[in-house]
Amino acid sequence: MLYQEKHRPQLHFTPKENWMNDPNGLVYYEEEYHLFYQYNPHGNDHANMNWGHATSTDLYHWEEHGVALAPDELGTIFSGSAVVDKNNTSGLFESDAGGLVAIFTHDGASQQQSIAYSEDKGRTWIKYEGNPVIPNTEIKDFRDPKVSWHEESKQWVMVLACGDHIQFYGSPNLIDWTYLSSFGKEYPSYIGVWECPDLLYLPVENSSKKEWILIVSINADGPNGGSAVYYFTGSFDGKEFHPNETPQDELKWADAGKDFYAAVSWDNTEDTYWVGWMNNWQYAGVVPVSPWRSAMSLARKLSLFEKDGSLLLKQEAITADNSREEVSYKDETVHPGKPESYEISDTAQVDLQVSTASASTKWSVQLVTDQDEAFRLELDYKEDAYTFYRTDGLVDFSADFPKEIKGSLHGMDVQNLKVIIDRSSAEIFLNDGLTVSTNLIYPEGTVTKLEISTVNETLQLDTVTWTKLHSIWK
């Protein structure tokens, strides 16, 4: 049966069968979020490119509705964004209120820009009759572009992914472009092709600031290999952007688990959101699930947080689940040498609030399945480091399925800890989400149990709350 398959998510969104990658058009709309998505209709592999699409109200169930935008003689429909046209600035609506554009890659003998349009909540598009709207001939890789409104300018503005910077473009109308400035270049991009750039302005937690982010996704040499998602602060002036880091600055990655890529935002949101491919294009082809092949990871709020100068990506799951059945123990000690172990379910969040007390410096959290499977997340603050182990279960299908993650704790001790478990994924949120890690598992049984330990001193706990989450499809 359908969404019942061995290692099929439960709490993320997939596909009922076949291909999908990269998040597109993510878009709110008369009360719908819009996911698009890459998918191949055909197959389970990278090919065929459409976008798929699905809806939700609230950012976790979601419904699928098939194919948008399918290839035509222009190429296949690489990825984009979409926005809502709120004031025909297009003109392409009958209504002065608008509709929803959608401005994507077509991926043919080049790499060129197109917009559609839709009337009817996305269900059906219709294809500008002039694309491209930016042609392209000279540049190979020329993709991905986000979209959204720059009040201050009174225009749109375009990030576009360029091989190894980014190119910022500008319109009145979602139709007639203009360069404005280019960035990164002289900021190192390794062996990997910058991709899916995004551009936020988002708030600075405990002040009344806002600032802007410029997300870029890297096709390799991630933090623990393959493709990851990092991040520049700074400012934009409706044409450039001016950033805070220096080349020799350390990269900061938005989440330094091996499985999350191509991230980007959803548009007309009080509040921002987005979501990431929850997936590593070093084995995406050779997961071993069927008849669906990768997952999205759960949708995240944003926000920035300061310390020490520097401004930190941090992220909150979103997890609507009005049913969820919760167990909650307070004041719990862990010795060094004697685990404590609870029963849990496999699709569960699982949250410790570590006391200001406690005096452990190095200690563990084991997922242990039915069959004494055990994937662990180990927390070491004299090395300012945290590991997560996944050598159980599925791990030969792929030489670059690594069984070690490693992660940089940004010299915060850990106060708190968030983990979300789904049938084939491990999700997991340190001080609030300012770390965060995202890795695929695949046991070969069902978790059952969690348990804690410590190394080298008492590790004190103000709560352990593990909270039972239903599947998304029943």
Ligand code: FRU
Contents of the next structure:
Amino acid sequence: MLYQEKHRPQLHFTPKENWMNDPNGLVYYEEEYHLFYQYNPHGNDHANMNWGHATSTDLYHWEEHGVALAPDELGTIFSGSAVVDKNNTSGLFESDAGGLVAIFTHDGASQQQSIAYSEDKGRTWIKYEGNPVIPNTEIKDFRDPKVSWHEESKQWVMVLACGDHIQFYGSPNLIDWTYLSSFGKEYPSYIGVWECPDLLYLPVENSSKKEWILIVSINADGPNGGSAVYYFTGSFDGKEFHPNETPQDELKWADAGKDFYAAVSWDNTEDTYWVGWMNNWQYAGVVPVSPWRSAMSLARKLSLFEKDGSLLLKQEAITADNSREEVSYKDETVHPGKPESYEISDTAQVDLQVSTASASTKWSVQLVTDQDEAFRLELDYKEDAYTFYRTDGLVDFSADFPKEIKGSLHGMDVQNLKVIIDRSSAEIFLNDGLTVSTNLIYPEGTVTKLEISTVNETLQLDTVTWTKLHSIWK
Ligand code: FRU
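Could I have the structure of this protein in the form predicted in complex with beta-D-fructofuranose (FRU), to go alongside the form predicted on its own above?
Next comes the full complex, and the chain you just saw is listed first.
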């Protein structure tokens, strides 16, 4: 049955069938969140790129609408963004109230930027007859325009990925674009390319400040191999981005897991939300699922947190399930060598609050299936590191599907932990989402148990809560 196939996510958006990659055209308009995405309507591999389309009113339950933008003589439709042209700056709309404009890459003989507009809430699109609006014949990798309105300089600003750097463009009307500046060439060059950039202006927690951050997806050379998303903090003056980090600084990974890529934000919202593609280019084409291929991550609310003079990205997962069922245990003590176990379901959210009195510095949380497969997250404060083990289940479909995924705890003991399990994925949020690791899993069985263990010292937990989350598919 549709949506009931083996490994089919129940809490995450997947297309009914066929291939999906990056989220595109994220915009809030007339009470709907739009999710367009890289989509192959004809098969389960990366080819024939169209934009598929889904909408939501809560960023969690999605309705799929089918193809929104299809290839034409300029090429297939690669990634891009959408904005609400509120004042009809483009002149493309009959009414002064404007409408939706999509800005995307045409991937043909070369990569060029084009636009399309919609007068019916994104259901159908008319491509602008003067496309491309940013022609290109020279640069090989020149794609993924992310556009937003920059109020201070009163212009549309586009961030564009160009191989080993980012270019900024400005426009009064989404049609005529002027080159503003480049960023990133002086930063270490990687074996892959920069893709899917985004420029965000985020609130800094516990302050009245807002700061700019520049998002870059990089393929390859991520922290656990393959594709991954990182960010620079800094300022943007309407022309240039001025980073706080130097080329010698350690990279800041948005999500150091193996399966979170091409994440971009929704335009035209008060708070900032984003979503990423839950996969990795190293093995996206062979993950053992069908008739669909790939899921989006959960949407996440973004903010910044200042730690030791440095800004860190914070992500809070959105799970708008109004009929969730919660089971909670208070004041749990876990002794070394004696794991505590709890029955859970395979679409669940696990929340742990660690007591300030806890002595444990090395402990782990394990998801166990009815076929005794285990997926373990190990936390080691002394090493300032976590490791997620996905040794069991289907792992042999790709040599690049690693069994151990590692990341930093950013110098923080874990005060709280959230894991959202959805059949074939585990999204891990530590310390209110200051450390995030998103990873695919392919168990043969069904997750039924949570096990918490500690190595040497007693682990004291204020609460252990697990919440059954219901399928978003009717
Ligand atoms: C990122 C990406 C983009 C491109 C799209 C093609 O995953 O490679 O750079 O526009 O996917 O599907």
